[in-house]
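Only one chain comes next, encoded as structure tokens, the form predicted alone.
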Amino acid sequence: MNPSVVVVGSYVQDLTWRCAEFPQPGETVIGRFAAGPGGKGSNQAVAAARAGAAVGFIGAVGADGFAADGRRFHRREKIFTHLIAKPRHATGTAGILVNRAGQNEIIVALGANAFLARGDIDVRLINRAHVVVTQLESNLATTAHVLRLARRAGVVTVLNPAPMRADFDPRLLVNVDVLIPNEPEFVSLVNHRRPGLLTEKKLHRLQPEQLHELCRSLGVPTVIVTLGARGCLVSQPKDFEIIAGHAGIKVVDTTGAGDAFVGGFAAGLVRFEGDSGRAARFANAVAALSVTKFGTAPAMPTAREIARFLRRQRD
């Protein structure tokens, strides 16, 4: 198998609690529990695969039951998976709280993801891909290595700078073709270059032209800022486009919506032969559908669901 989309990143076991309201400090609330596959890298791989792309995944796990669950899940999703075992480390885990409005709070323990090494990367898999997708939820030195390998091979490189980290090095952006931050991540990226320039409150007051200008300051050819229910802004050297979100969506759980967008975008980039605008519109639909179901990877929509949704939106 020669996957057209290769995702290098995290596999995490999601441990999720649903509750009416988030607990306050010192408070205990009653909720409902569920466990399932997650991790930004894995979620993005699942989103791309369900959206119709041939997908490969490279990540690290422990030698434990969570890792076995992950391998079985990826086989069912028809993802060509390299989950490298790190016996001295546990599979990554995420503690997720979801309130009745569908909003979430998340803590991630990287576990084995932090030990994904350069030698774990299948260079042939990278070289044969059309698109390589990375995030910041595994070893950052290995992420930088993957982006360099892909750039040298002429493969389109996508970075989702999530979760934004204190040890993030902006030099990572040198080998990025498409950067996809959400609003808090975009604020952090801008402030890395010009400390104190931007806050989320200021960002919400910006005109699209001003947001585009800040995107251009990051030095990446294509910057897509996801704006939640408002859609996204696609900024490229010569122009920008605002792509509106989809109205009338019943939100159940926003966990994984950003991953749905990134995976959907990667699949769309292959499907639409590099057209970032069309890929972003496709990704908007994937993300919108993902929030109508509970969970992360299990909530990613199928190609049939996406096609049906887009037909309804056109009617």
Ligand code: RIB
The other form holds:
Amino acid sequence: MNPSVVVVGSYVQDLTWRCAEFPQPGETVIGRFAAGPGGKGSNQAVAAARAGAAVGFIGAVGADGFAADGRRFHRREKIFTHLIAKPRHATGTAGILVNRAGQNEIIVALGANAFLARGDIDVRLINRAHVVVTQLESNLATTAHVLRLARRAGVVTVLNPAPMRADFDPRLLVNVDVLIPNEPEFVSLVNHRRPGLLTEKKLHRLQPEQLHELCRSLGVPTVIVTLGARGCLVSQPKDFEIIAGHAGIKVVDTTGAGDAFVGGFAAGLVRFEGDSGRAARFANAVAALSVTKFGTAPAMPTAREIARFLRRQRD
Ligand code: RIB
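Moving from the form predicted alone to the form predicted together with this ligand:
Shown next: the complete complex, the earlier chain at its head.
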């Protein structure tokens, strides 16, 4: 198999509790529980595969039951997977709370993901891809290495800087073609360069032109800031475009919506032969559909669901 989209990143076992309201410090609330496959990298791979791309995934897991579930899940999703076993470490886990409004709070224990090593990366897989997708939920040195390899091979490099971390080194942006942060991640990226310049509150007051200008200051050719239900801003060297969010969506769980966008974007980039605007529009639809179901990877829409949704939106 020759995957056109290769995702290098995290596989995590999601442990999710749904509740009416998030508990306050010291409070216990009654909720409902579900477990499922997650991890930003894996979610993005699933989103891209279901959206129609041939996908490869490289990540690290422990030698436990969660890892076995992950392998089975990727097989079912027809993802060409290299899940490298790190027997001395546990598979990553996430504790997720989802409230009645579909908002989420997440704690991730990286486990084996933090030990994905340069030597674990199948260079041929990277070299033959059209798009390589990375996030920050894996080993950061290996992520930087993957971006370097992909750039050297002329492959389009995508970084979703999630979750933003204190040890993030902005120097890796030099090998990124497309950067896809959400609003808090964008604030952190800007403040890395110019400490204290931006807050989320200030960001909300910016005109699109001002946001575009800040995107340009990051030194990455294409920056796509995802704006939740409001859609996204696609900033490119010569111009920018606001893509509005889809109205009338019944939100049940926003967990993994960013991953849906990133995976949908990668699949769209292949489908629309490198057209970032069309890919972002496609990604917007993938993300909108993902929030209508519970869970992360299992909530990613299929190509048929996306096509039907886009048809309805046009009518
Ligand atoms: O983006 C959502 C994902 O973040 C969840 O699947 C969880 O595993 C965390 O990694």
